[in-house]
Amino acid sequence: MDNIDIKSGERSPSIMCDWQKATMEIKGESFPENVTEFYGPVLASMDNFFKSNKNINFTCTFHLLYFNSSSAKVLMRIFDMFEEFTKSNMHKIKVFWKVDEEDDNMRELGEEFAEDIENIQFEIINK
């Protein structure tokens, strides 16, 4: 399977996935113009991953400095997939939501996401 590395645009976070590391980072703002077409292939990707391996301990790492409405959405359905794989296939998923210190809004955000999560760890981290 292919890693990826998108760079990011005027509209789009860089998105880093090392799947034999089993790590993921996005990084930066995120309001495309289509998040589906944007989002799409990574959305697969994971899901191939998750569902071709057993055992994994995964960490995705998130420093957004903005997102849209429809961004929030793909980050919920992140978090579903990622819930819906540590139940199916026992892997074992970290999440690290850095913030700037003095970004409260991005930390609340973080926190409102948290609350929705069971299985997986979510740990917010200062940057």
Second form
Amino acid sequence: MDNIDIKSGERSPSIMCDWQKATMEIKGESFPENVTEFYGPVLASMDNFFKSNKNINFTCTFHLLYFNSSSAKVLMRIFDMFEEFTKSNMHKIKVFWKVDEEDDNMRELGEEFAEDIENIQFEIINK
Amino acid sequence: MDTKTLFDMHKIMLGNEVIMTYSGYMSQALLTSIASVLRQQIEQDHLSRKVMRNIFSVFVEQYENVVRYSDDQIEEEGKDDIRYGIMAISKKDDSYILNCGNVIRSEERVNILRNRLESLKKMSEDDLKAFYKKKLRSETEEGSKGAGVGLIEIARKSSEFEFDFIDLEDGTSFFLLKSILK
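Show the other one: the form predicted together with the partner chain, since we just had the form predicted on its own.
Shown next: the complete complex, the earlier chain at its head.
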């Protein structure tokens, strides 16, 4: 499977996925012109990766500066996907929600997602 | 319109401490530029990150609401739709006021939107949060090109919001939404 290496744009984050290392990082602004077009292929690759493997220690790091409501929907989809595959394919998934120092607001936004998470490790860290 | 009228408009805007206004066709591509200008502008005000992000957030959701749902649109094959709307951001004392407006043709859609906004207005912060999360998880509604959560986001990030539907002579309605951020 090809790694993902999407460079950041004015309205879209950079996305890096290294399947061999089982790491993923989403970083920057997220209010792409077309959310489905932007995130669709990434979600499809993730789904494919989690489905065709078992027992993977996977780490996903988010370092977001802003995300709009359409992107929040994608984030929720990603966390739900993590939960699903933790159960079905025994993956161990760890999420790092990186925030800039003194960015309490982004910390709160991360905590909101964390409230609904049961089977994956969700850690908020200062940059 | 003569120059005098334009200058009168300028004076009205100055009087209302308008920091940005737009009237005309709007596209996703235009949002990229306007958003970057707005961000630069509000950064000058030395607000907390939370307030700054909330202003930016309500602006983006309002803009996207017009771009997705205004019924005055120009469609051209191979190009993105452009839709007509108005937006104005102004200051009053320590608050920021974000307004947007667009035409809605169908009475049915006016009623749906009115009901939706009325119910959002009644919700507490906790209700809004729970509803937001529920909507993030639900399938996108039919006829809704966005995530359908934009209005909830606006309700959550605004200190208060108001809306109005004005009947136009041709039987259509003009929808107006005002968010106040403190």
